[in-house]
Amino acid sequence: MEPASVWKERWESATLPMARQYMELATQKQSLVCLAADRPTMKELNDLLDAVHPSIVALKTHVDMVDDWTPKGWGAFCKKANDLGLLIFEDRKFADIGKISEKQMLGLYDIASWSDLVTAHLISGPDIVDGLQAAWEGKGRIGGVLLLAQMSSRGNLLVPSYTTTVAEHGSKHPGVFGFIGNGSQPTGISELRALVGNSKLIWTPGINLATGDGAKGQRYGDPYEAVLSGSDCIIVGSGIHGKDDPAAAAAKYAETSWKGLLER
């Protein structure tokens, strides 16, 4: 099956490079799932790697709630998901300035170096995708931003104004590789979709077969809903992870997300 037949328009209006990357994957692998892999330490994230890798294409990380960090453990696990063929997407959601935002990603945790993918709110302004692409550029890699344009969590502040204004000008930008949407409600995917057209992806979160409210205020919303109404790819995490089998549940995510592009 080749990409361009499954997208179709996606493929064909993607912007940048590695959007086509994660199509390719994404069909190579029959599946739609980014794994959130919210786990304190590196033997449990190796652990998870392990179980599930045949089932995800991206791996959402959050560096600095790892406890047991190190450069070294953290390299080889990195390594480890290159090596399995995976996207690695560091959910640090950056919002400073530009010249803030290249640094942090050159600091502590290097992130630039290991990262494909990046969130970022827009509420500094635009230049805050130049700044995340600039330390990209400083590392010789290329990387692509994920703007945060609408969230799953109860009360949050992204108002639909807010939701057109970051689609609008993300939408235009060659460093924006797409936009987080909000996993739990359909209809604001679609309206995001209408909002940003074809040539950008959408990855949401608050995704879960188990639909409803979670603990300290996230919401979920089914998989298969979501790709229908304009999702590219589910993040999903405590469906796998907090799962007795996640070998098992990853794959059942990964049969539902594909379901529903092939539908689409």
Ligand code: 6AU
Given for the second form:
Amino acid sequence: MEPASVWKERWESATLPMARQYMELATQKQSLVCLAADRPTMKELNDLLDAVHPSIVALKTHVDMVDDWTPKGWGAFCKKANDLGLLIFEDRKFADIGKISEKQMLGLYDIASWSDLVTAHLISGPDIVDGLQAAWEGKGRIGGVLLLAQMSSRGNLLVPSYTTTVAEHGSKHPGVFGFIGNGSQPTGISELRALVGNSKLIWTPGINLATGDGAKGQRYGDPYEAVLSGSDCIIVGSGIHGKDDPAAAAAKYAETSWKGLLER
Ligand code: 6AU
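Would you mind giving the form predicted together with the named molecule, to go alongside the form predicted on its own above?
Full assembly next; the chain just shown is listed first.
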């Protein structure tokens, strides 16, 4: 299957080569799954990646949550993901002013050296995107920013007028890869898609086959409905790593997300 024929207007209108790279790999693997690899040790992270990689297209990390983090262990983990062709997405949710966000991409974790994508809030204004892009440029690398336009957690403060402003700014910025939308609410995803148009991707956390309320204010929506509503990637954490058989769970999410895309 050709990516252009499956992704249609999203493929035609994509502004970043990395977006097409994502759509191409998703088409090859028949999966729109980004694994939220929220495990606390390098062994668990490696075991999880080894088990589920055939069914995922991107690897989302929280580098500062790993108990036994070392530059060497992390380097090997990222190399494994790169060799598998996966995009590495550090969910750092940057929010500071541009020049500080640039420095936060370096430092101990040196996120600019291994990430392809990072998340950012636009609360401090549009220069944050330029700051993050400057860090990748400094390393001779290309990266993309996913702006939080909505969140999945209950009671979050990303009100509709804020979402609209983020979508307006982000849709025009060449450093923006796409947006984080609320996967637990299909109508919200459709509304975000209407604001964003086709030139950027929408990735959605808050996804689980068991829909409804999750732990500590998390909310979950159905993967198939999220994709039908306009999500281009479902971000799944505990729905995969919290299961006895993560590989089988990941395959299930891949199948339902791909079905959604074909029927969209
Ligand atoms: O599937 P879960 O609930 O186990 O994990 C959800 C993952 C976590 C969160 O940090 C992340 O998705 N997340 C995000 C982002 C940016 O990915 C935004 C959001 O609104 N809600 C959310 O859960 O790694």
